[in-house]
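So this first bit is one chain, no partners, the form predicted alone, shown in structure tokens.
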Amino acid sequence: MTIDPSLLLPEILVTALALTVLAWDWLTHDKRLLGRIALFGLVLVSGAIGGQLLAGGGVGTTLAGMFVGDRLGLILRLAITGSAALVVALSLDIVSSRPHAGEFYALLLMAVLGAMFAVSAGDLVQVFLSIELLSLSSYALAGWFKTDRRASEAALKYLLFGGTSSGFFLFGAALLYGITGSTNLMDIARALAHLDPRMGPMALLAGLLALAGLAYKVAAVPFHGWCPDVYEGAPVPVAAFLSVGSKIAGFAVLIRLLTGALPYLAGDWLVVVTILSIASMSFGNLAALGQTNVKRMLGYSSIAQAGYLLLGLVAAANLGTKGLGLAAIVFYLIGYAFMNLGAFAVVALYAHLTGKEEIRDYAGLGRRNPVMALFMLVCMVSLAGLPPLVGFWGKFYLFSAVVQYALATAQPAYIWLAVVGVLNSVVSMYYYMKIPKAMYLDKADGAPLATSGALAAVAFVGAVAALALFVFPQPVWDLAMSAVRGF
């Protein structure tokens, strides 16, 4: 088996970085520099991936076809490492002063490594191993505050749900291997193209089981039960990473599995994905309406966002609109990473300074810390999908892709799917605006709040990127289109 180290360079660097963090922690016991080492290393890794993108490198296959280097993988790996760098910056004031900081950053980097391998997986074995590396690291991170009962509960629920979902995926993967004789995604697609019709129901069952396992990773209904509880109980930096890293990895694998390995079952999985999309959008938004905890509200928001992203997979079920649907997913994932991490930065700052996470506790923040309140306002408006922020374009591209699918396939009923998405966006405005209302309209006494440099920087990057990507969406859209051109 020939191994091309150039294709695996980012993963090699992240592995070396995780080992460096552990070694530094063990040799010096100096917790202060651990986060800065992790942050600096992730910036370097992001630069290396960006260099491969600009130079046209990092393309090919290695590890006997298990690892696929392409522009989609490079762009999403860059999104993962960039998001992780922001999460590390977000965690500096929260984690670095606590015991076991070395383990925290090492686990986070291992989760990043798992997500990076997942987005470039060309084989069911690599998909499983990558997702498990991401998941096992995430379970430990969710319960990192060992003395916090909520964190322990979150980690246990995450583990139980995650183990069940892994079983679903592994059973589906085993059936696909038994039917096709291969675990390689492209070989599976070729085998299914000439499959005995009598084996069709078994192939469909295998695909649906694998889809169920992956739907858990993106928090799609009805596999969402872990999400609000884990977001509420986990440390804020961990919840921030899960909201972005798991989504990027999960949707990358869904793209490769459904459009790469199972395109001949598209007529069947299309119906299931449509149902998951409607259920996730509707349940996530309706359940978020009554939430009073900010982190829990963002958990239900994450479920709804998964529903919007699934619209792109609906469009990808048709060859003529596949590019539009997949590019819309990539564009939205990039925009979602910025606006969600910006919001979590403000949540982290407020929880760190006051120990409070309830929406009502944000009363008067517009007066106590106008800068952070402004950043939070921008991120909430963007998550709601309103202009002039990137959330508007993200949802516009997803809804447009579904409409194009309906027109291309002469199935006007799917236009109503876009209408359901629009209506859900309208519903979401109510709970997204509850925080700005509290910050600017509700009165409360309190001294001005200090601003942490690292947390303010993350919030600033999230808010500015949300605005910049609305004003200049075309470069990112072109990048997304180039990423999915080979699918």
Second form
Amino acid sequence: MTIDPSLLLPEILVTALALTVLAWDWLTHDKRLLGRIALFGLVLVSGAIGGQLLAGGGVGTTLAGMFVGDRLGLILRLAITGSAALVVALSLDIVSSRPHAGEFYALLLMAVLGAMFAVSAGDLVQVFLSIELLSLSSYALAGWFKTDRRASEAALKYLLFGGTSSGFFLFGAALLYGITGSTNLMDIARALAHLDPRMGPMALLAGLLALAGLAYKVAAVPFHGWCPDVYEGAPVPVAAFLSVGSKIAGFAVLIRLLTGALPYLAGDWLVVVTILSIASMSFGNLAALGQTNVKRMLGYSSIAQAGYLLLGLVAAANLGTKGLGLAAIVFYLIGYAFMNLGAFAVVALYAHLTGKEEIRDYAGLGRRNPVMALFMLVCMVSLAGLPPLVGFWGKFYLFSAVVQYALATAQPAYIWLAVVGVLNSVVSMYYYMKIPKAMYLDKADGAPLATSGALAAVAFVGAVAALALFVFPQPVWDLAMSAVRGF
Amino acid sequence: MTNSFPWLSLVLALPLLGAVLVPVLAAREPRGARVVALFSTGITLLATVLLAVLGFHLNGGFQLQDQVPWIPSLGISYHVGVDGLSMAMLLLNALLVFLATIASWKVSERPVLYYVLLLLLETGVAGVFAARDLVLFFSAWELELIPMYFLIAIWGGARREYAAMKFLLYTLGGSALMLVAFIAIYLQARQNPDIPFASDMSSILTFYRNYWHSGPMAWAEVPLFLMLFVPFAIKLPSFPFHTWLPDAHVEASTPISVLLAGILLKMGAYGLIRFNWGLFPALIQQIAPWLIALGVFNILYGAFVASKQQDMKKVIAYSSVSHMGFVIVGLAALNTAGINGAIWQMVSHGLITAMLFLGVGIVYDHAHTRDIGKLGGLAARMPVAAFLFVVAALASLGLPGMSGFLAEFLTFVGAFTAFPVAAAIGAIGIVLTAFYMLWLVQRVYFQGPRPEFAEIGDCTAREAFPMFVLAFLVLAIGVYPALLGNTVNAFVHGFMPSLGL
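Return the structure block for the form predicted in complex with the partner chain; the form predicted alone was the one displayed.
Every chain and every other molecule in the complex is listed next, the one we just looked at coming first.
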């Protein structure tokens, strides 16, 4: 077996970074530098991945086909390390002054590593191992506030849900191996092409079980139960990372599994993905309407966003529209990372300064800190999918992909799927506007709120990117198209 | 495709520039925001007028076009351009926002935010009327929403949050359908490799003109028509989608009501003309009787409900439902006179209803109530305000010599030619309008002097100025119709062939 270290360079760097953080924590007394080391390292890794992208490097397979280096992997790994850098910036003020800060950053980097390996997985074994690495690190991170009852509950709930869904995935993977004699995604696809028809139902069962395990990772209904609790209980930076990193990893694996290994079952998983999508959009949005806690509301919003993203996979069921659907997912994930992290930055700042996380606590923020309120407004409107912000293009591409699928396959029913999607975004407007409503409409006394440098910078990046990517979407769209060209 | 200098884009960017300048220049002194806003809207108005006078040719079709690729690989571009209809609407927008800024002079709560939102609103509305690309049109359409939501929800009356959210969700619900319809229309046009910009409105109109019955999209004609009809009918507003309007008007402050009725409703009519009439001419001819019936129903329903209201603002709000019914009737007549009348009505209603809302605002500011039952005899106390309101009311009921008369006259000439019976029923609406408008004037301004209003004074020059400007325009257009007529007529003559007539 040959190992090509250039393909694994980002992973090697992140591993080294995690070990450096742990060693620094162990050897020195200056804990404040920990976060800065992690931040600097992640920026460096992002730069390295960006360099590979620009130079056209990092392409090929290694570790005996386990690890696939391609543009999809590079772009999504860049999205993960970039988001992780923003999450570390979010954590600086909140985490660094507490005990065990070194473990926090090391665990976060381990989760990043898991997400990165998941994105590049070419083999069911690597999918499982990397998802477990991501999940185990996340369980510990979710419960990092050890003395907080809600955090402990969140961690336990996350662990139980995660363990069950890992079981689903493992069972599905085992069946696939049994049917096809391989764990390599490409080999599975080849074997399924010449499958004995009597094994059809078994293959379908295997695919559905694996799909269920991954649906949990992206928080799709009915595997979403952990999401609101974990978002509410976990520290804000952890919730921010889970909402973005976990989703990117989950969708990357879904793309590789469904379009890479199971294209011959497309007719079957199409129906399941459609149902999951409708259920996630509708349930996530309707449940979010009644929420009073900002993080919990963002949790339900994250479920709904998973539903929108699944629309891209619907379009991926047809060869003619596959490129559009997958590129729409990649574009949406990138835009979503910016707007969601921007929103979490304001939540983190407010929680850090006042200790409050209820929507009604945001009353008067428009006067107390006009700049942060504006960033929050921008991110919320973008999440709702309104122009002139990037969320609009994200939804535009996803809905376009579905409508294109309907036109290409002459199935008008799928136009109604797009209608369900847009009507859902109307519903979502109601709760996304709750925070701006509180910030600008509700009267509350209170002195002007200070702004923390790092948190404000993250909110600034999120809000400005949301606006800039609306005005100049072409470069990111080109990137997204190039990511899925080989699929 | 692009002319030498992007004059139109520059004019469109002026209010946006103002929205950026207001918080910068008024950071120290919030009260200075209104001065910056007045300059911004004033310069925008001046620039729009100059553009119309110097850069616009009556028979030139779409002109002053600027096109820059936006997402070239998907055929989406930033493309703006104006024809007679767009130009008239841009002028109306610039004028009404300028006058609304004057009418907002006393806003003391969060002035910086207020004027930023006002200028963003102006940008969005202008973008709707100038956009020549589906995606750009949709973006501009939605850009107007959030500013309007906050303008109602922060500076409105007692139930402002409810009314603002209702406005927001109604419009969003409509635009959700619009987005899917646009996507389907755009994707189908993209199948044709000869079209470089598939979301370009001109390309799409050419592509679809003869497409429906021959192409593979025949099944989609009626659903797509409905998905485009509902959002514009909500905005217009037409029964049964009108219920957001009275709520929004009652809660909104005077200048916001002026903009809501004066220009935002015209976005609905504009969308109907551009998309429903432009894209589906064959279908429109089939369903014209139904559209006439809807228009006539709106005229009568709006008028009946208006005559039963106790709140002056609700009277004017329902009169808008009634008057926008004329637009549907005129458009559905499908002849030169009718469509001329409909567009006249769009402009004329914009001027007149703005006057009426300004008049109600003056009454409310001085007498502190809009309840018709509590008002009376105001003419003796505020003769100038009474005079201006009477002018507006007479214009609204279609008195000859004013803009409203020509609008309704042309509409009904067109409608009688096409559908005599329906037109005759609709004409009852004119009588009803005269009834409720004069009754309103009678009860508020003349009936019995009331002791509680003995102390109130007349409107100030600042309050009267916007109404004077509007009264002058209403009379000027009424006496010298060519002022507006040449532009509208030139547009209609270019538009008729595209309807296959």
